[in-house]
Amino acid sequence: MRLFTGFLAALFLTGSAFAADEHASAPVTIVIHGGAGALAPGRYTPAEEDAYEAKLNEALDAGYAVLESGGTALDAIEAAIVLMEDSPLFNAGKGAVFTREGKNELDVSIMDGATLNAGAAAGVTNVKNPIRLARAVMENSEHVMFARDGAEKFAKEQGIETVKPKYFRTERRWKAYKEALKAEKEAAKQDKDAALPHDFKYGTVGAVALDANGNLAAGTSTGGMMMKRYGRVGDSPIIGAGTFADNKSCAVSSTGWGEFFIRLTIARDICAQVEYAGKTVEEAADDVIHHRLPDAGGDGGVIVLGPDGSYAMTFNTKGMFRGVKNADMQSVSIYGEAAAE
């Protein structure tokens, strides 16, 4: 009996050691995006390109530092997204675009691939870092999403930093808003539809990460669509459309024309193809972004990360602010072809 008990104990210890080795070998990785759209070469000056690339690298460094020190994927994506929310360069947090009424309304979501727990908020106007609110919803409430006044009340109860709405205003976004209003009025005089720039429909930040325990997480934060009407909510706070994470398949953060991402449940579809059809993250992302999405009339992009560390940064627009960091490399890009490994 003692021999049998000893055998079981040895077997248990061996299994534990194997599990520990398996987790220790997880290729910790973080992938981020700062929105897709009409980002053709020449859109930005060299100085502006340098500023975007520096901020993307800063966000990668912040997220990867968490992973490298043994932190969770959730902590890593929060660290990366907070940096982008605080930057006026991106359409999230400080750099959010304006609604038709001249307000900044923020949407956000986060998901834990280990538990399938998720949190989201829509239409908030005074939360400095919406990604922190989304995580609080996920961890400290029985709900998945709060909206508008309710979300802001919950943020206050949780002690999450709030600001006056004017904090989110930047002159660049305000100028674009005034130009859009002018274009709309001119079109109305001529009894025509306002031909707003197509890329007004874009602008989001997001991150996906894989930690040393083999857990995935995803998060997405946005100021939404320029000139959106009262109460409009896009895909960013919708689990399965803008954000999805499951350790059995992949983690996804989306950016693009939200109405189509909602209709096609883009993020979930990619992970479903990985889980049920046995596709790689690149194959699944390519099918959805280069076939299903444009066939429906939409465009945009995604970042995808698998539990084995494979990743894709796939888009069907002129460009997408994006970056990846793991133990072997760090890379950021704005224009050109999507990348996958």
Given for the second form:
Protein chains: 2
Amino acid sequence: MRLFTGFLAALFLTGSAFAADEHASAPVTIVIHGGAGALAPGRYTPAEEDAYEAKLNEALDAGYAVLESGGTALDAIEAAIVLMEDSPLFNAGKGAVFTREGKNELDVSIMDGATLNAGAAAGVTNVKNPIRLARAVMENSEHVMFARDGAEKFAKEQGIETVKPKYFRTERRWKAYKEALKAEKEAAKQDKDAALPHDFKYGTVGAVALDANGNLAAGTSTGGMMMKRYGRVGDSPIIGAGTFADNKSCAVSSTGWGEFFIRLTIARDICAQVEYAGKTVEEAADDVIHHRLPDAGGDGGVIVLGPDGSYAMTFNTKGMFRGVKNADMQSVSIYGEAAAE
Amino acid sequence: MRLFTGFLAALFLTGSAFAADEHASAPVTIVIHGGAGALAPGRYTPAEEDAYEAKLNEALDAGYAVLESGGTALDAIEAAIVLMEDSPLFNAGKGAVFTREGKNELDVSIMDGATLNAGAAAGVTNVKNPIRLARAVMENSEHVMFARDGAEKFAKEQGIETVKPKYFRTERRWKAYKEALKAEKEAAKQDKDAALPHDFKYGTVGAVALDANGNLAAGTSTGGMMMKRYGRVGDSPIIGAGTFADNKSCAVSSTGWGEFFIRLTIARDICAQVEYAGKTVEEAADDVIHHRLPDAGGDGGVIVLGPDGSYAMTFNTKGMFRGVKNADMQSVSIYGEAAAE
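Having looked at the form predicted on its own, could you now put up the form predicted together with a further copy of the same chain?
Once more the chain from above appears, this time first in line as the rest of the complex follows.
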């Protein structure tokens, strides 16, 4: 029995070594999202659509260039996410939504599918690129997750670029915040809860990648839910909810109504269905996003990537900013049906 | 097809109603832990052992009394955990370990297996019974998780009992903290890392319960890792890592080296193996605690309870404070082999 196991192990090791060989490298792929929400056609002007699509393509190109030159999946997702964090178009980094107290509080996480190492931070207010902080937590601390002032102290000690909190402010988000405050006041007069502008709940960014060595990685970065209070932590910094990656099943980045993604451990559940129920990444994403999530009352979407390059971009909202690039194709979309291959 | 589904649904509903009937009620059970660690025989004096066993029995009795009188699994685990939080014996509530800055920062979570609703808080310093805060987050907010000062503000608005931070201080933990600081200073002189006293890393408390209606619940409460810095968040407040409950698979509360429990999504993985791979709770706990966890380099333990009353108390450390009570038996243990039935 031991001999037989050893034989299998030898086969596996041979397979791994072969997979790392450039003549038999994994089908390098990057998949990204920029948030799911009430994105029906007509929601944006053609010029706005062009701006979103250009930024998604830019992020895909940056991540794919890393993979194409033999770089790691971790470097690829960091490159793609940094570009989206720096863009005011998305609810992450610059352009984040405001909390009820009028602050930008950022949540982030990253995971390495090869080692199952992970890093995360919740509620940071002065780190220019939160995904870089998550990576430093993963690589330069013995911990996985830091919160608020503690996370900022760690960032400072690590020499990670910080900015004044006003850096994150955009007029578009500030106006939406002021309108939400006003709606809240009006609603309070009538003794009822204010309805938040639905699509400002969303806009998280994320990326998953497969590198030539067959390693998967996933990362997610967000400004969280607009008008959030009490140091609310959403799913984005939670390993297993917003982010998960394991070479033996899949890599996932989530976006949507975070509370449901935490309760349903969305990212881990998709990979668990691949790992234990033998589902494809598309089947697993369909079950979780089109059945379990709406059954619980939640909405949102995921990007999923398997070690064979199969992927899914699945959402139960009207749309999801999304894109994929591999050796054969490059595609970005905003509206419409979920895509998978 | 629709008719057939309807027929199955009717069968299922009949089954549910029957299960809730007192003549066919679920086998009410409570399982608790008070932390896993380097607990070899001889670690405690007979008097200390008696004190631990008495407190574990008291917690079991309190939780079981709720179940026996037809109360909910959530009420049962809350009753058991409050008693352990109030005891200076465990690293939760009074008796929590100190952070590197000499504070007690508490992490907690709770989950309802019937609804998959959940509540959690990280880094609170003035809430007497964190498990009550987690329950309020679950039941009285639309969110799942609050952090640090935000969580404390929510607690205050909810009228949850607060205490001065010094309430949590015990001489035993303070002395250990001072010794750890001294060891750190000595180690720094020799330009190396200080080894922390191993078993002060642990001591989290938790409970899982099955009520007469067949509903599962899980909860976990901790002072976290001794000497933690940067607002470090461990596994205890993370749904899917420290705590998970789903009536269709199992309820889990974890204790151990939290970073590994987050990365491996320990609680969710055990329930996923039950749900998708058809394993018993014991088989799933064995795979995760005796294979995946040590393979990754981590240690600790879990208590697991299935909807049929089957349970496991599994750890890869020398010991785990633990206990179980159902209609047939009551048992508490500190040292020795993992138990399951």
